[in-house]
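Given as structure tokens, the chain that follows is alone and in the form predicted alone.
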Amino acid sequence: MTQLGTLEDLPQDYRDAMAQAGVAPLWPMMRNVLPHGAPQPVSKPGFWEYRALRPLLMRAGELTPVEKAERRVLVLSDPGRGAGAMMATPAIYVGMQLLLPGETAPAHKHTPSAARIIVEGKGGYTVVDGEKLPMEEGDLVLTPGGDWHDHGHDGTEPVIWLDALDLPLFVYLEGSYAIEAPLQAQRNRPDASQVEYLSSGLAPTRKLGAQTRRYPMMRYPWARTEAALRQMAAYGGQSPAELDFVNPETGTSVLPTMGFTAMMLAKGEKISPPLTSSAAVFHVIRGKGASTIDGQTVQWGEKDTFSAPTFAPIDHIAEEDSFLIRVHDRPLQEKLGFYEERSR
């Protein structure tokens, strides 16, 4: 490998002249911005245990009314960047949000896209562009960029969900902003997952030239996802059983930059997936097991969350039948033309 010159190799008068001109030499920084062979991530594996987070969320509910928070969320920060970092991976922000019975979170829309994985509780709902979406444990609920959304709670127990947003991209591009509005009027009908897209492989007939909505289905009920995973595990011959959440009209990822993949690991199943250029966040819907990521082992259980950096070697083992959702940035990387997998 070529030994590149350093900034200190250059005379002080030349460095001063460059600073005055507002320029800098590339070669001393080349290996930092273009390392040889593979990226050198700042991100580190993260682990957020739900039994540690839940009391903090409930205390937040006591300390801060939702009116003063707008969204009452604890941010899950990448350990490589430290507490307060608004990202769990370079392209994905995750946070744990609480809504108490009777509360509403006002409508807003923003440039980043978001999705919710429901962690706990009944009676909560999200309204997206007038469509009321019930939130049951394990459901995936979308709030795409530019779509109005608000939250409400008709139940009697706390509702908690995991937020996943492509916020870091918009912050980096200086394109992140939100607009607020009053609560939306709700349509008097069930959401599209219960009507037009009730069954996999079926979509509404379209008249010639008719256009579909860009995001035709906003809620992916967990009960149907788990049933499909169990059937796949029993008969599909794939280890592990995995299913991607897709747009039912196009078959593409549900959001432009983030992908969501449901996984089932059978009791005793061990897997070592290939190294990938896509970083990921894993949320445990149900089950118990362990994952070794970049040499660090985490013992995970129901409702826990953990992350894996780019090209991190990952080994999973399930102690009981386990169901997880993996949030990743493969759709973004494929659009940019650099998604990559490497054998172990």
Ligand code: GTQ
Given for the second form:
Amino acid sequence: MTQLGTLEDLPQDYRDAMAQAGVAPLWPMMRNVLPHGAPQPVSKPGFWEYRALRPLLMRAGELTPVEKAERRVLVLSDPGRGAGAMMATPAIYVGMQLLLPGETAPAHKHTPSAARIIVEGKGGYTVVDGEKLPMEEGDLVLTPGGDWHDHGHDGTEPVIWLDALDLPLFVYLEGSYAIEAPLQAQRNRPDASQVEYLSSGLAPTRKLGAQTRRYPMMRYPWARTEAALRQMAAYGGQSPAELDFVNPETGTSVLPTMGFTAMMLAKGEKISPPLTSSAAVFHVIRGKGASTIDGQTVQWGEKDTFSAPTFAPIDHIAEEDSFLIRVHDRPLQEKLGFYEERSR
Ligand code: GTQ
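What's the form predicted in complex with the ligand like, now that we've got the form predicted alone?
Whole complex next, starting from this chain.
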């Protein structure tokens, strides 16, 4: 590999003339934008303990009425970019949202897609394009880009959930915006996970040429996910037991850019997955264990969240039977044609 020329190699009058003309030489910057062999992430592994986040979120509940926040959220910032960074990985934003009993968060729709993982509380719900989606702990609830959504709370205790959005992509593309509206009218029926898609492997019969909705199922109830993971752990013959959340009509990822994968690690199970080009945010539904990511070890427990940059070596060990949801950008990378795995 040859050593490329630097800016300092060039005479000052030439550098000034280039700046004047609004151009710059590629070669001094070449390795910044095209490093050899593998990306050089700016992102660093993040760890957000729920016991540290929760009091801060509850305080936001006292300090800022929901009317003043529209969405009362604390954003989990990538440590590589510092506090205030509106991303946990280059393509994934995550935030912890609080809704207090009786509160509503008004309807809006926006270009980025969102999904929520319910962390705590009973009685919360999201209405997505008129469909009321109950939020129970561990549920995955989708809000695809362009769909109206508002949040409400019929319970008596605070409700907290983790938002995952592909917001950073839309900001980068200068394509991010929202439209606001009053609360939506709700269709008076159970959500599609309890009607059309009650059972995996069964989908509604349709007349020839009838269209399906692009996002037919918006809620993935946790009880079913956990039962499926337990059966996979017992009989699936793969370590770890992992299941991707998929669109029940197409079998593809639930949202265009973000993937969601549920994982069970049995007590004592130790795994070192292949290195991958996709970055990830892990949320612990239940359990206890430790993960070493890029040489940094985090001791995690229930409701904690942590992240891994692209190609970071990751080792997990479970101290109890543990259930995690991994949010990642593999669907985006596959669409762009560069998703990659490397053995360790
Ligand atoms: O609940 O609609 O964390 O629009 C960020 C932007 C949540 C939401 C976020 C949003 C929402």
